[in-house]
Amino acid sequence: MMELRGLEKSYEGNPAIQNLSLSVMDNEYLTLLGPSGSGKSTLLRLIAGLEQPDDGSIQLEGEDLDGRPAYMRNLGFVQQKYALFPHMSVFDNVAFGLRYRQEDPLQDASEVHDRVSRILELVGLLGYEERMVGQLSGGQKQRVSLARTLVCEPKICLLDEPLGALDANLRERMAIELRRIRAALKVTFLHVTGNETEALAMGDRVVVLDKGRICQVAAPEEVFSAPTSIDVAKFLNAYNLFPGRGELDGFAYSGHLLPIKCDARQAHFYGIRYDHIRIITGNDDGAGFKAKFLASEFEGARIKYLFERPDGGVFEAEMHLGEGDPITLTPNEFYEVSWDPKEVLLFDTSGELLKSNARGEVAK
C-alpha cells in the first residue's frame, strides 16, 4: 500500500533519517521500535507530510505523496499529547475532522451524528457524546483522540507513542483495543514506541531502528529469538551480550570458555536471552559459569535475578512464575548460571548476527 524509498532527512547536517526504504502492507499493525533520537518521529512526521524529506520519495497506492500537503494525504495522524479541544464536548472533538476538513467537509448533521456514534461506539465510548474533554480519563481522552482520526477513513493510521502518557495498567488494556479497533476496520496501523514488550506485542511486524536507518524489519517472534545485530539485541532489553572471541571448540570469555555446538572462530559477541538461564546448585552439563548473587527483582508475573559477571558487569537471568516456584537466593553468595548452548546467539566484530542459534555451521 505505501512504500518508502531512499528516504533522507537531515538537520543543520545532522542526519535524522537515513536511506529508508520499506514497504507497509494493506491491513497490517506495524510498530516502529528504536530509542531515543532514533529517527521514528521524524519518519512519522514525514511520512505525515509535517516535513519534507530532503531526498527519497513516498507512495500510498502508487501515488506520490512528495509536495503533497498533510490534509491531502489521506492519512490519520494521533498524537501521544491527545491534542484535543477542551471547549469542546467529545462529540464536538470526533466531529470536527468531518466538519472542517479542507476537503469535501461534510454538512449533513445526520450522516456526521451517524459517523461519530458509529466510531465511538467502535472505541467504546458510546455514551459520552457530552461529557467534556476535562471530565475524562487519560484511557478516555487517548479514545477520543484515536475516534477523531479514524471518523475521517484514513487509509493508514499514524500513532506517535499512542500509550506514553498512560499507566500501565491501562497502557496493556488500550494495547488490546487498539488491535481490536484496527481488525474491525481493516486500517493499516503504524505505531511508533521506545517500548520494546508494546512493540512486539502489539505488531504484526516490527521494524527496529536505530540512528535513522532500519536495523530489521520482522515478525515479532523472529525479532526476539533472532536479532540481527547486537543493536537490536540491546533495544530489545532481553539479552545477556559477552564480548570475547571465538575459538573452534568454544567462545572465550573472561576466562571462561563457554561451549557451543560449532566452530565459532568468526564470533566476537555472545548472546544468550535472560529466560533461557538456569540457576543450578548441582551438576550441569550446559554452557555457563559461577557468578555471585546480586538482588531480584518482582515484575508480577516473573522476577529477575540478578548477578555479577565474571568481567564486573550485571549478568540477568528471568524466571516466569508460571513455569515454577521463586528460588531463594543469599547476596553475595556464588551460584552455577547455565544455559543450553543450542540457544546461543553469535555476532561477529561488527555487531552484525552470524547464525540464529548454534546447531549447525557458522552462517550469515
Second form
Amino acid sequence: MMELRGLEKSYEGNPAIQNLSLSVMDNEYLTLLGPSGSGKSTLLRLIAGLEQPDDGSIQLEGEDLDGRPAYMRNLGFVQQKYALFPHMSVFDNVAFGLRYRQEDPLQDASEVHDRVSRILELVGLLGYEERMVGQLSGGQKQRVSLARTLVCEPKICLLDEPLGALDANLRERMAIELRRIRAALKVTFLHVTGNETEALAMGDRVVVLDKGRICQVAAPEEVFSAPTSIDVAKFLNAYNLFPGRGELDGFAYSGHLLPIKCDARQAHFYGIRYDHIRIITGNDDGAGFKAKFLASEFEGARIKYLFERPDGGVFEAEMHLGEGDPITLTPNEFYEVSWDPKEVLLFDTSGELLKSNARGEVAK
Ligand code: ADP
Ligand code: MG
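Show the other one: the form predicted in complex with adenosine-5'-diphosphate (ADP), since we just had the form predicted alone.
Below is the whole assembly, all chains and molecules, this chain first.
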C-alpha cells in the first residue's frame, strides 16, 4: 500500500498540488482524472521521486520515501513521451532497464532473455525482438515502453496518459490490454488521463483532480451517478447543469419551474444526466421544458441530440441504440424534453452535491 499525506508542491509560488492525501491499495487499477494543468503529471513525478514535495509525505509499505532517489523506489514510470532508443531493437530496449538499472543490474544473459521474453509475450510483442523501435507503430512503441517498465517488476506502475498518443480504435484495444496485463502481473497501476470515458472504464477506483486538489475518490459507477461537486459533474461531460434557485416545490431556471422530489431551497444548481432525458414527440407529460432541436450526432452505439437551452446554452440528450430505435427530429423545431425528477442531482451555492437530492435521501 502507498500512503500520500498532505502533499504540497508549488512552482514559483503557484500551487500545482495542494494538501493532497490518498491511499493507494495493492493490486488495484487507480485512474486519476483531471483537466490539463490540474497537477496530474506533477503528482506522478513526486511519487516517482523525480521531484521533491514542498511538504507532506509519501510512504510505501510503511516506509517513508523522503530522500530516497527515484531508482531506489521500485516504482515504474511510463512517461507521456515514451523515451525509447529508436536505433536499438525491441529486445535491447526492454532489456536496457534490467541490464543498466542502478540497483542490482542483471548481467546473466539467459535470465535477461527469459524475463524479456516473458514480458514481451504479455504485451503481445513476441516475435518482434529484433525489430528496430524506430520502425514500429505508435501502439507497438507504447507496448515496448510498457514492457521496459514492467520487466523490472515494480510494485506500482505510474502511467502518464498512456493512451493519449493513440488513435481511437487502438486506444480501445490498448485499454483492454492494459487491464489484462495489470491483472496478470498483480501490480498496482496509477493511470493518469484527461479523458473521462477512459477513467471510468478502466479504474477500479477513480480519483478526480482539479487545481491540484482531490475532488472525489470513488468507484466509477459512484463518480458517474453521484459526482460530489459541480466541477466533477462538469468533467464527466454527462450532465446538463442548470444554474438557478431552489424552492420548496421546484427549481426556478430561466422562467421554468423544473421538477424536484424534495425541498430544494438550498439548491443553486440542478443536474440531469444526458442519458436520463426523454424526448417527447407526442403528448407531453409536463416535466421539463420545450427546447429547439439543433442537431444530432451519431456515435456508434449511441446518438446525441443537441437542443438549445432556454438560457441559450446547449442541452444534450443521449440515446443508446440498445434501448430502442433512434428518433428523427427536425432542426429548429421545438420538442418537449422530459426526465424523471428522481434522477435529478442538486448542488448548493459552493457547488457541493446536496445530500437531500431528488432520491429523497436525508437533508444535509
Ligand atoms: P497536468 O499533467 O494535469 O496537465 P501538470 O502537473 O503538468 O498538470 O501541471 C500542473 C501545474 O503546474 C500547471 O499550472 C503547470 O503549468 C505547472 N507546472 C508543472 N510543471 C512545472 C515546472 N517544471 N515549472 C513550472 N510550472 C510547472
Ligand atoms: Mg500532464
